[in-house]
Amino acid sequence: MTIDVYSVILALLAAATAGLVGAFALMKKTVLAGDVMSHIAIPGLGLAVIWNLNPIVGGALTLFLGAFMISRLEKKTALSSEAAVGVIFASSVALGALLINSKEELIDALFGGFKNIPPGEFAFGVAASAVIFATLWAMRNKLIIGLFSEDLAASTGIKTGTINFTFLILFSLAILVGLRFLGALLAGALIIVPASAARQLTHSLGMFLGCSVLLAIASMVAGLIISSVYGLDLGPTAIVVASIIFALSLLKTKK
């Protein structure tokens, strides 16, 4: 496969930016139902082929809609995230498998594969990217003091569903810039596996985040290279590489 400098470089931010929503959802064991909120992608990424859109937009479309939904059921119906997400889950899923009729286009869709970045899509992610890093920098306290205790957060004046219904939307766009390389299948999953090897091999918050987005990017390059060389599928290939490296975290004993 053929990749251009804009493709790297959105890839590796999609990777880091995906390093760092990993570590703040495996913090708030939220990390799951973010793996499962990137399957929501995959009925606007139907509608995105029938009506010959960008297929970032139409992920884009469902997405927040569906974080939207979430954070409504959450509050009208006292669901539990993971409740919410899940059901949100099984309609996507659904209703996607019936807009997506072409089997290639579906492999895409889970998968990752989208030919040709244009330059509106490649400034969306570097914007998305810029957007994660400094909203997740200014409520980096903020949402700390609601991972201990959402009473004391509710004490010192923090609104929690706000909070939340914020890291939701991050989530959102993170799985957004990393959906073309990784399809809604594995956007997820770049998310979850470098966060979790971090935990295992750090002690400390800064260097569990650190880790968590270095690993990231690290699974990213080597996806890159190997994908490259043996003409595979980048997707794949990086989740491929981000599971050995945890796989290999393992071996190292928590004191």
Second form
Amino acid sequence: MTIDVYSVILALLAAATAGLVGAFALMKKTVLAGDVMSHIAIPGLGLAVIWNLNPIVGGALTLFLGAFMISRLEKKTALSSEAAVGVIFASSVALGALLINSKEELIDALFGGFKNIPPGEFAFGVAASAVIFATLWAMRNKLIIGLFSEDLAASTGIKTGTINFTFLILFSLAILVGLRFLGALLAGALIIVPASAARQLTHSLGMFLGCSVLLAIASMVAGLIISSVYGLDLGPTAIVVASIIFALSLLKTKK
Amino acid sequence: MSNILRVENLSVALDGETILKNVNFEIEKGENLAVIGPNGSGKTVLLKTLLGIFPHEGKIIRAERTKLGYVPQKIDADRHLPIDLENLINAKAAVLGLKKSDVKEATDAVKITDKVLKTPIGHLSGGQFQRALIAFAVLGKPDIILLDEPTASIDQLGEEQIYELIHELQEKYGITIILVSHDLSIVYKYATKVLCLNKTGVCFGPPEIALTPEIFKKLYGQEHKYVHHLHHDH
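Now the other one: the form predicted together with its partner chain, given that the block above is the form predicted on its own.
Every component of the complex follows; first up is the chain already shown.
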């Protein structure tokens, strides 16, 4: 397997954005909803195969459509976001499995692969990562107040609806950046697992955010090395590493 | 003196259910309005509507450039949230474009220690947590502070300290207070006006005049032990 430096850079950016978005998602208690969100990319990956598009384009198409539908369903019906995400997730997986009729392509869509990426996709990944970092930095104060209490945020003049929707978009972008490497099933895992381990290990906000990013990057680096040495798939390897880090973090007793 | 806040025919319906109907009241700067009423009478909804969280019919007229602060009844703060009061206060200061000296003034006014500032929110005691919320509300020098049962989750000693603190802040900064409370002794001690709420306004005026046994019967469906006691004292 030849290792392409652009793919490595993008894989590390994917890890960093997943770690940062994951830390905020964990505090917002939306990690699981977010994880499930990544599955909404599956029919998009299927459409990309059929229409011969870049898989990220297809994934983006259904992911943003899904994000939009979830926020509409929450607003227009009495459904909780859990239920809204659940319904869209289940139908996405089924639709995706129907659309992708080659077993091999289905496995790639679900678990990802480490392939050389076209320049356009690299540029998109770098731009998306920059948007994620810049937007999170710009809205960090509003996010912090909102995740403590939406009422207090509203009393401070913060439009929590806008903040939440923006976060959902950033979350979808983070999934998209990682989709190529981790696949639709595991893209969300790099958002949940390192953040959860970091939460075990730290007590202050700054340390938590930094630790989450570092652990995600460490998982990806170890995943890249181990998978290339032993000829394994990158996605599952990186997530197993992240899970081992999480298991080790449990050894630290919290007060 | 002109009113800092006037509410006319305020009605709020949420999910098709009427929560508030034709509520009227007005307060002047520096006054202390107590809002009382049984559970489900719309007290919290009234505060949130004044904050602009819920849509409403009728008029809410605030004096020009009036800023609001809010101390919510309870916050389901995740005990494991890695956020301390310093993070929250600094976040609010950044959102409102305030200076470091404003932050210091707010934490000093509420007598928050450095240790409390740096303790994760979920690890604060009930009294410290309330103080933290008041510090958050005071930051930015609001003209009106809305407090929703600020002592619901703390012991009696802590409760007195919190009310003393609110009173002090009011004297010091001339803040107008709107306070939802179950505790009638507090209402009699601090309130200059009282609004009895049961979806609609049942009474409004100075507590000694507005709170009659008939009003209590209307409000709670029975005569209130406390009002007899207090009226005998008068």
